[in-house]
Each structure stands twice: as structure tokens, then as C-alpha cells.
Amino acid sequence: MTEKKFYFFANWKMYLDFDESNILANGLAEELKNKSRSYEMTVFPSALALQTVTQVLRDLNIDTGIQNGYWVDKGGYTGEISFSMAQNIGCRFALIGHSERRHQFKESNHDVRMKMENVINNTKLVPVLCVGETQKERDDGKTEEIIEAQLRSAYDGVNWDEKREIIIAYEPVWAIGTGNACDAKEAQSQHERIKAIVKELLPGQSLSVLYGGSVSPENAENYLKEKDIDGVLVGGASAKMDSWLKILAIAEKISKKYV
């Protein structure tokens, strides 16, 4: 079997406060210590818990990432946190353009591009670009158009270092936090198309595409069996010890087949 790297990303969003984040991080550290993993795991805690969770998990080679950042490194931007600040405390990844940022906080493709440029030009972080369509866009038959526009706006003309990973998360907005997960075959079709577009924009670069949107222990394996789905970006289910450990058990089962 050809070797394939799987990514399992836990986006804790704003589900957990500072104490709850550290309790879960320490619980995961206890559960996973002395256990080898054939997949990559990353946790995206809230900004308040980012440093302490990073410290707890780093000895287990579990990475952390920032959920959002601003495209200026320092300055008079009250309430903002820069990507370089996240890097300085040990983060490896950065979510960019998450569907909740795009649609609840009205981030535009331009905003996403500014963040992407800051990350790739000023940090060593791996940007995780999130793309996906709303229910209305899907109903109007615009899924492919919307996703392609988001990809081209983020990647067209960027000076990409070949040593930096390219990771994208396909997040159909209508599936985020609704329990209405995308059919695995439909997700596979979109993942295949995303890879084709990005390979056109950044020829010669390898990339991984994750699925995100109401991922659960009950459906995770269905996604991971598809050839172009390289992992999952999990929200609510990742903020609970029991459900996340069940997903990680699936991760171990699936990823071992490709090593």
C-alpha cells in the first residue's frame, strides 16, 4: 500500500474556556502518552489557552495551531493577535478563512488573501485554508464556482516555498455544526476537484485536503476511506474527550493501512 499521511485536526472553537481547555489537553496527554501514532494530530484551542495547551502537548509531538489571526505582525490593532505571535509560542499551523470567520464575521476573499500572504511571507506556520459553499450557493448550483474563486483568490500568484506544506479543508458551510454532514462520495468529488485546481495554481507542489463539517465517530471512517480525503477537521466532537478518542481510534485503524 502506498504511504499516505493523514491529518486529524481538533478545532475547539469557543467551546472550552481556559480551565476546560487545559483539563482536556492534560487528559489527552495522559491518554496518548507512550502511544505511537501513524497520523498527525493538531489542536486549535482558543487564543487564551493557546500557550498552555501548546506546552502540555509538545512533548507528545502533538502540534497546535491558531484559529484566526491578523495580517499585521504588531501595531495598534486592539483585540487582534498576529500569526507571528502564535509562532513565537510554539504553534505550527494557522486556520485561515474558516467558514465561521467568512460568514459570521464577514471575512472576504481579500481578507483571506491578506492573511495567507502574511503567514507565508512572515512566518514558518503552515496555513490551513478553509473553503466551502453555503446552502443557498449549493441550491443555486454554484458550489464549484464558489470553491474555485476562494482557491484562486488565496493561492494565485503566491510565492510558495516548496518545503511548506499545502493543507486545505473543504468545509461545506451548510454542514458546519448542523449535524447534516456531507455525503462521503460528494465530499470526495469536491476534494478531487480542489486538488486539480491547486495543482494548476501551484504546479509541482503536493497537497493534502481535509474534510470538515459535522464529523463524528459515526461517520469519520466513511470520509477517510475516500482516496482524496487526507484527514478531518473536527469541531464539536473534538472538544469532548470520549468522541475525540473514538475518532483517533479510527485514525489509527485507517492510517496504518497506508504505512
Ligand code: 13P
Given for the second form:
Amino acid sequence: MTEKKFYFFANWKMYLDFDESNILANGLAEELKNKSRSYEMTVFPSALALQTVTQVLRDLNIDTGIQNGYWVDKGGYTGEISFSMAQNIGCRFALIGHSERRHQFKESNHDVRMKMENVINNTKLVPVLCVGETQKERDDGKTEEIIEAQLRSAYDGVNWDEKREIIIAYEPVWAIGTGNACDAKEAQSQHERIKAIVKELLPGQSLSVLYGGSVSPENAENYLKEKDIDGVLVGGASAKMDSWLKILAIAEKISKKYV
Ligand code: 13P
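Can you return the structure of this protein in the form predicted in complex with this ligand rather than the form predicted on its own?
Below is the whole assembly, all chains and molecules, this chain first.
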């Protein structure tokens, strides 16, 4: 059987307050304790709940990540949190350039690059670069161009240490939170292209590409059957116990086929 490591990433965005985050983390811990897992699960809670959720999930070997960070480690930057601070409390991953950051908070490819360099040079976190096109870019036939620019500006010439995994999330902006999920075959062809570009930029590194955008218990398996889709980054359906447990049941089933 082919060996394939699948990633199941839960981006809780700003859906849950402190208490709700801890209740969900404790509920998941209760459900998943004493169960072996053959896939990688990571939760990205709000910054406010990052430490407590990390503590709750640590014993189960479930990782956490920060949803966003600033590219300086410490200083007079009111309202910001650095990636190294997330590392200090036990996080392993960092989302970088999520489309909600790019489009609602006007983060540019340059900002994303600054964050990538900070994570790579100053922390041991695994950066999860998010890329994807808007509906307009798609309609204008610019999908490939936009994704390639996002990848090149983030990775070209970075000082990647060979032990660090490369994880990318392909999240078409038009599919996020809309219920209008990308067709699995279309996602597969974008993933294949993304892998080809990144292999050229950072040769010889282990590379996984996850799909995100309206993933649900009903459609998750379609993505995971595709050759170049190595997991899912889930928003809305990951912030509710019942839908996330249904997705994890698929994770278990699919992962067993490959281990
Ligand atoms: P939804 O699953 O809610 O569409 O969100 C996807 C996403 O943005 C995950 O980072």
C-alpha cells in the first residue's frame, strides 16, 4: 500500500470565544483520547485561546497553530503577536497569508514574504502558506498567474532548512465560507501545478498541499481521493463538534487505506 500522510487542519477563525474554544477542545480531547490516529490533526484557535487549547490537546499529540502573526519577535507593535511567542507556548504551525488576511486586511505578497522569513529564520514553526484566487481573478482567467505569484514571492530564495516540512493550503477565495466548494478534479489540477512550482523553488523538500474552501463531511472524501491532495484545511465545519468528528471519521478511514 502507498504510504501517504494526511493532514486535517481545523481553522477556528474568529468563530469561537475563549470559553467556547476551551469547551470544544476539551470535548475533542474526551472523544479522541485512547484512540490511535494515523493522520496529522492541528487546530488553529483564536490567539486568545491558543495557550489553553494547546495545553488541552498536547497530551493527545494534537498540534496547534497560530492563525496569523507579526514578522518582528518583540517590540512596540500594539495589538500584534509574534510567531516566536506562539512557539513559546507550544504551537507547531503558523498559517501565513490566509485569504481573509490578504483580502479583508489587505496583506500583500510582500507582507506574506516578511512573515515567511520571520517564521523560517527565527522559529521552528512549520509555516502553512495559503494561496488562492478570487472569483474575479478566476473569471479573468488569471488563476494560475495569481497562484504562481503568491508562491514565488513567498518561497523564492528563502533559507529553507531541509528538515522543515513545506505545507501549502490551496484555498480558492470564492469557495471559502460560501458552500460553493471547488470541484475535486479542478483542485487536483491546481495542486499538481502548485507542487511543480514549489519543487522548482525548493527542490528536494517534503511537500504537502491541502485543500480548503467549504469542506464538509459530505464532500471531504472526494478531495482526499485525489493524488495531489494531502489533506484539508477546514473553517466552519471544524468549529462544530459534530461536523468535525464526521470529518475525522473520514480521516481515519482514508488514512488506514494508506498506512
Ligand atoms: P470554510 O471551510 O468555512 O469554507 O473556510 C475555509 C478556510 O478558510 C480555512 O482556512
